[in-house]
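The chain below stands alone, shown as C-alpha cells; this is the form predicted alone.
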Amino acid sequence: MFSLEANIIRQTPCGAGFYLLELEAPDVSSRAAPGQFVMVRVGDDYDPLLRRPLSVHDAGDGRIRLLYRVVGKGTGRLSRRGEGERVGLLGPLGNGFEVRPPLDTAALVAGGRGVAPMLFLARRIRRECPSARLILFFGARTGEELVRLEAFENLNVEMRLATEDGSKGTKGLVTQLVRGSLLSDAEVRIYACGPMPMLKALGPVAAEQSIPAQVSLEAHMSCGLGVCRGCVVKTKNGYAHVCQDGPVFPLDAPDWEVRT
C-alpha cells in the first residue's frame, strides 16, 4: 500500500456522468490487481473530508486509470479537477479477482458501474488464459450508460448488453442474458460487480450450472483500512470488511437475504 500525490495526466467524460481520470502512479500501477481499489481525496483541503473509494479500471506503464460516476459533491469535485493538477491516493487495497488457468470461458457480469473493474480484468485474463473466450455482460438502465464499450472491443471481448428501457442491446435485467448463456463449456468462471440485487440474482444462476463465481461488494467506506467499520457485512462465517476481507468475495460467501 502506498500514500502519495499522483499527477491527473487526463480526464475524460465518458457520457452519462461518467469520467475516466487518468493518473501518473508508478508504484500503484506496478502493484495494483483486477478488483482492488484506492482511497482518492478529491480536492487539496478537507471538504469533503473523506476520500472515495474507486476501483482500479486499467494500469499500465506507470500510470493508473479510474472509471467512476458523479453521485455526489465528492465525485463531482473530483469530476472537475484537471490535466497537472494532484491528487492524494491511498492503495492498491484489499483482495482483488483470482485469474487461474485452465480456464475456457471469462463471464464478466457487470451492472452499472459495477463495469470499473472489469476492463483490467480483462486484460490480465489475456495475459494469463490467453485462448480463453471473454464476455461482457453489461446492464444499465439506458444504453447512453453503457460506457467503455470500445475498451472492451479492443481486447477481443464478446459483448453481450442489456438496458432496462430498451434503448441498446436486450430488454430487461443482465442476469437474465447469463441464465443459459454459458452451459457448454467445460471450465467456466463467473466474476461480477454491481447493484447487491444483481449479484443476489446470479446466485440461482450460478448454482444451476455449477459454475464458480466471485462478486466484488460495493460499500460505502471511510477509510479503506477496516478501522472506520463502516464497510462491514455479514458473511455466512461471520462479519467482514469489505475494504480488508474483501471486496471480491466468493458468490456464496456473502448473506444475501442480510445485504439485500
Contents of the next structure:
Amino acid sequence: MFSLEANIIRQTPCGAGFYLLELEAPDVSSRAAPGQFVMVRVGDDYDPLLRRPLSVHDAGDGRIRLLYRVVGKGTGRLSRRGEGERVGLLGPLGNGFEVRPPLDTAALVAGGRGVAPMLFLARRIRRECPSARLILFFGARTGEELVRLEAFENLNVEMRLATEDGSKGTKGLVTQLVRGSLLSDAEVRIYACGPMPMLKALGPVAAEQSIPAQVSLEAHMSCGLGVCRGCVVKTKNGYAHVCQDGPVFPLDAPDWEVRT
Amino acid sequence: MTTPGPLLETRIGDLVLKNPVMTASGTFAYGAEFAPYVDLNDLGAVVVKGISLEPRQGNPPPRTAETPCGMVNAIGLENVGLERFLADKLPYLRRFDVPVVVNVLGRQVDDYVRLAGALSEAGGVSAIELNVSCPNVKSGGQTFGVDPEAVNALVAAVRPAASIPLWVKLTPLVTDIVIIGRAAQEAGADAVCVGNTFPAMAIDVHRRKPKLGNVVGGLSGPAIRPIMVRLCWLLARSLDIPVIGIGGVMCADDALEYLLAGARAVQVGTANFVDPRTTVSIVEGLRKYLAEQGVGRVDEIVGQLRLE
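Switching from the form predicted alone: structure of the form predicted together with the partner chain?
All chains and molecules follow, beginning with the one already shown.
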C-alpha cells in the first residue's frame, strides 16, 4: 500500500458523465490487481473532506487509469482536475478478483459504472489464461452510457450489450442476457460489478448453471483501510467490511435479502 | 524518521509523551492498520478504538455520511471486545515505544469498573480513557456525560479499579462543560479530553430518508473545530488537571489552536481517514513552528493565548 501525490497525465471525458483519469503511479501500477481500488483525494481543502474510492480500470507502464462517473460533489471536483496537477492517491487497497487457470470462459458482467474494474480484469485474464474466451455482458440505462467499448474490443473481448431504453444492444437488463447465454463450458466463471439489484438478480442465474461467481461491491468509504468500520455489508456471518474483506466477495456471501 | 526530542515532550499527569500528538479513538483502529504509513514510535500516544466487555457488531449501514468539511458517523461502537483486544491487539502494540491509551465504553458503571481493572492489570496500557457518551442503561438511557453527578459517580467508582492514569472523554453536547469537567476532576480523573463527536444527522432529500442507518450520528472533522477549541479553552482555564483537545485537527496550525487555548496535547481523528500520515506531519509542523517562534519547549506555548 502506497500513499503518494500522483501526477495527472491526462483526463479524458468519455461521455454520459464518465471520465478516464490517467495517473503516474509506478508502485501502485506494478502492485495492483484487478478488482482492487485506490482512495483519491479530489482536492487540497476540506470540502469535500474524504477521499473517493475508485476501482483500478487499467494498470501498466507505471500508470494507472481510473474510470469514474460524476455522481456528486467529489467526483465533480475530480473531473475538473487536469494535466500537470497532482492528486493524493492511496493504494492499491482491498481484495481483487481471483484469476487462475483452468478457465475456459470468463463472463464479465457490468452494470453502468460497474464496468470500471472489468478492463484491467480482462487484461489479466488474457495474460493468465490466454486461451480463455472473454465475454463482456454490459448493461446500462442508455446507449451512451456504454462507455469504453473500444478498449474491450482491442483485447478481443466479445460483447453482449443491453440497454433499458433499447437505444443500443438488447432492450432490457443485462442479467437477462446472461441468463439467455449458454455458458456450458467446463470451466466458466462470472465476474460482476454493478448496482445491488443487478448483483442480486445474478444470484439465481449463476446458481441455475452452477457457475462460480465473484462480485465487486460498492460502498461509501471514509478511510478505505479497515479503520473507520463504516463500509459494512450484511453477510450470512454478520457484517463484512467492503474495503478490507472485499470489495470482491463470492456472490453468495452477501445477505441479499437485506441489500436490495 | 523524526527524532523525538525534549522540544516536543509533554506530560499528562505522570504520563510522559514524546510529543503532544495522539490519535483519537475510533480513527486509528488498533494501530497495525497504520503501520504501512506511520512509525508508531513517532506518536505521542496511540488511543485505540473503544473497547467494551463483549464484542459489538455495530449499527446497520450506511454508517457514515459526508457533510460540509466533516462527516457524520454512527458506527455503533463496533469492536472486538476486551478478551480479543488483550489476546490479539495489545501484544502488537507492546512492541512499540509509544504509550497505549485504551478508550473504554460500557452501559453501566460496573462495565467500566471491570474494564478498568482488566486493562490496568494487562500490562502495556498507559492510560484508560472513559467514553462517557454512552447511554447509561441504569438511568433510562441518558448518556453519562450530560449529568455531572453521573460523571462524578462513574469516575469515583472506576478510580480505585484503575491503577493507571484515568482520562475522561467528555461529550460536547452540554450546557456548561466546566461543571462536567469539575465533576470528573473532583472524582479523581487525571485528565479530560474534549470531546467526542457532536450529535447530528443528515438527510437524503430525494429519497426523504436519513443518510445513516441509525438515523442520527456524531459529527466530526474540521466543521466542529471552532466549537471544540472554545470548550477546550473554557475547561483549561477552570480545571487543575490537563485538558486534551480533540476535534477537526488536520494540520499543525489546528493543533496549535488547541495548545494556545490551553490543551496540553491533541488527538487527531477524522484526519487519519483523509491522510494516514496526518499525525506525523503535525509533529513535524509543530517542530517547525517552535523553531520559527524561538520557543524552546512545546509546554511553553500551552495556554499562551494573548487576550490583550
